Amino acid sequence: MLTITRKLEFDAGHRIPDHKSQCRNLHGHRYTLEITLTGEVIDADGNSDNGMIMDFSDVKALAKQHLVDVWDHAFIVYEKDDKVLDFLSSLPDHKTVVIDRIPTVENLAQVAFTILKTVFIDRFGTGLRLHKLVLHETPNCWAEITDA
């Protein structure tokens, strides 16, 4: 299996409401996102993507449009975290992303994978698909999700 990987970074805030330590407080991270795609190499003479699984600039553009720019400099909050939701809604024009689960790195990786697997779809009949997503919360802590 041949794969390609594109790395992007974004900054976002969150909290883990019931956590036993500091993570229950409002805080943020510089997240690193690694998107790994698989598929056959494109064989289309005269096409800009010829010889590639997908052009890295297209991977970046799609990831930014559908995920990175949405989450960058946002506060990602669990839909049942009423205290934080109330606070954030009191801030004019605050960039808030509400998700249906506690925003741990594991859950964020799952949400990101769900979003991006519908974006990276077959091109040129090569079987292009999202194979793996890695989300680093810190340089030493991350979650990985792989297409089954």
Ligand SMILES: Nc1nc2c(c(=O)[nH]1)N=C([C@H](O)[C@H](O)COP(=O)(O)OP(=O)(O)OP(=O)(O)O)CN2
Second form
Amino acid sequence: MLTITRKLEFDAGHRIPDHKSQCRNLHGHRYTLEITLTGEVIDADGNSDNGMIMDFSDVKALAKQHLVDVWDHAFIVYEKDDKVLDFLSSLPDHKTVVIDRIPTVENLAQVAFTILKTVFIDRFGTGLRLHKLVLHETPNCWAEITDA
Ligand SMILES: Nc1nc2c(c(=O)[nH]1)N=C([C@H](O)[C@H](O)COP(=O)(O)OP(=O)(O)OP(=O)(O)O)CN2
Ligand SMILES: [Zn+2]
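Having seen the form predicted on its own, could you give me the form predicted in complex with this ligand?
Next comes the full complex, and the chain you just saw is listed first.
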């Protein structure tokens, strides 16, 4: 299978409220997101996308619009983490992203995949789709999801 991968990075805060150790504290990461797309190579002479699955600059622009700019410099918080939600809501204009699950890297990867699979759709009639997403929480820790 032929794929392309675009890497983007963003910073976000989180905590894992039930964690047995350090990760129950408020802290942050520089996350690395790898978006892997598949589809036929575009064959259209004179078209800017000719020879590509999708232009990397368009992959970046869409990923930023729908996910990266939403999560960058946000605090990502579980909807049942009441203490942190109360605190964040006391901060004027704080950038907070509330999600329906604990913000482990596994869960963030699943949320990101759900969002981006609706963005990277068959826009060229080439079968373009999101094949895989990798989210690194630290250089040593990451989660991967591959389209079933
Ligand atoms: N399965 C998971 N385990 C842990 C998660 C997670 O999301 N899924 N998250 C954390 C912490 O939030 C943190 O991201 C990881 O901390 P740590 O284990 O300290 O990772 P480091 O890469 O910094 O560790 P080094 O020992 O410095 O390599 C914890 N567990
Ligand atoms: Zn963490």
